[in-house]
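What follows is one chain in structure tokens, specifically the form predicted alone.
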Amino acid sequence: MSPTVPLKIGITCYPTVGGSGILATALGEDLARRGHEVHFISYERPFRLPTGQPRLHFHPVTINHYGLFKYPDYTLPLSVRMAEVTREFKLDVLHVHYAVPHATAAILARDMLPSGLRPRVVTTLHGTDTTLLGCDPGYGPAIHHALAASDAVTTVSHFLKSETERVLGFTGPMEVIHNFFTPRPPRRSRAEVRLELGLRDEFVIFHSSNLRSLKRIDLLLETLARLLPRSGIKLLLLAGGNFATYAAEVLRLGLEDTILLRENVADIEDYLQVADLGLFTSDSESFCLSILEAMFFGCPSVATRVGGIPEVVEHGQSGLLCPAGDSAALAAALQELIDHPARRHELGAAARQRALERFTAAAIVPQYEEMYRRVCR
């Protein structure tokens, strides 16, 4: 296939808040800007997917609820919709983000079509599809089969590649293509956002996640409670999950006046510009896109040294990394950067420079384009 011919690409991801869906959406946007025709296929529109952009389309999957099934099935309706969109628009590639159930559905969709219409299947692993579901005997064999049947497999970090080999016993080719971020111009000024948040001179610690258990929000709260003086500190929490489950812990630690909660934020750039320091306390991360998002705004992070985070943050150069589960070490690192603004600004400048050099769309998206063309030859 000529390197100048635009491709027709189907993308399936989870449309809710989470790194895999955010990355897939940003990838689709950038591919469309580069002249490719991009079709998102999912049960609802990804929450950051813009409307009205040329060559960018969305096709909803209808899920029927039949009394015959105790639990509604998504894999089969998704595979049928993938096949329909592929047939109608003559897709070259189905790029699925997250193995379950997207890769399985893509393989089935491909097999439904006649040989002349079959798309190539590219599967990108993002994390718990390997580290959690891959360990489950009810999912692991199906994930392994989907990877083996894919035309190409990518992972978002070297850590995740090695875990996929270890957990799933998958020895086929896997290419590491890191995540990227393209910040949009903030819609509001920094002063407007600080006014909305009721901020005066407070120091702002930033955290963004879907609040799953492996994010260790309990540890994050415990770490905050160790900081002194607490009165001048606020936690800006951009939540993609139910934070109400932590209400009792917030009260126990006396943090009810410390937390500024915003849920399901699409315009994350508005809030990133007011952040002074990021805090991420996960037990496991394949990459941690939220850290990268903060880096683009010159905001360094204190984070646990787990998974793929050391591939994003260089300890002591673009942020500080601490042992997993150690709230005392995390709090000490935070306190150091709160008390020494020059050091914090030095790390922030280095974090921004690293992001601009390694994790932009210009650096990452061509790697996907080259992969698509390679599997389509």
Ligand code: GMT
Contents of the next structure:
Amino acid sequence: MSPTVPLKIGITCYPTVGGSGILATALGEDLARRGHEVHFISYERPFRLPTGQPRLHFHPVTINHYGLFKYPDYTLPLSVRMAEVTREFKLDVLHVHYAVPHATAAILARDMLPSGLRPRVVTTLHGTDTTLLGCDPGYGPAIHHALAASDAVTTVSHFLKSETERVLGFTGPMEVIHNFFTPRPPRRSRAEVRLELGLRDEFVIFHSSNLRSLKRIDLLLETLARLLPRSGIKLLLLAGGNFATYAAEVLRLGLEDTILLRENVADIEDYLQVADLGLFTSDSESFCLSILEAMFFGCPSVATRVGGIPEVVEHGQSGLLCPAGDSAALAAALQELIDHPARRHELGAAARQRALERFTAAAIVPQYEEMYRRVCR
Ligand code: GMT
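Swap state to the form predicted together with this ligand from the form predicted alone:
And the full complex, kicking off with our chain again.
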């Protein structure tokens, strides 16, 4: 296929607040901007997917709740919808983000179609599809099968590639394509957002995640509680999960006046522009898109040295990395950067520079395009 002919690409992802869906949405948007026809197939419209952009389409999957099923099934209706959309729009590629159950559904969709209409299947692993579900005997063999049957497999970090080899015993080719981020212009000014948050001249520590247990929100709170005095410090927490479960812990640690909580925020850029320093305490992370998002705003992070994070942040240059689970080390690193604004600004500028050099759409999306062309040859 000529490198100038636009492709017809189906993208399936989780539509909710989560890194894999956010990345898939940004990829689809950028591919459409580059002239490709992009068809999202999922149970809901991905929450960051813009409406009215040319060449960007959304096809919902309808799920029925039959009394016969104790557990509703998504995989089969998804595969049928993938096959329908592929047939109707003559898709070249089905690119699925997060293997479970998307890769299996794509393989099934491909098998349902006659040979001339079969799309190429590209699977991108994002993290817990390998590190958590890959270890589960109820999922591992199905994930391995779907990877082996895919036309190409990508991972978002070198760490995740080695974990996929180790955990799943998958030895087929895998290409590492790092994540990227395209910040949108903030909708409100920095001053407006500071006003909304009731900030005067406080120092803002930033965290955003879905609050799953591997994000170690307990450790994040413990780290914060070690900062003394805390009167001039706020934690701005953008939560994609239920923070109410931490209410007792917040009270126990005396953090009730320190935390500014915003839930399911779509315009993260508004808030990123007021962040002074990121804090990420995960036990496991294949990339940590949230750190990258902060980097684009010149906000360096203190984070745990786990998984793919060292591929995003170079310790001592674009942020500070600490041993996993070590709240004393995390608090000391935070304190150092709170006390030394010049050092913090130096790390922040380097973080932004690194993000702009390595993790933009312009640097990353052509790697996916080349891969699509290769599998379509
Ligand atoms: O971080 C999460 O728990 C959500 C999860 C997802 O599937 O969206 O994130 C994974 O994919 C992101 C995008 O590639 C990565 O930046 C995250 O590091 C990864 N999370 C984990 O590996 C725990």
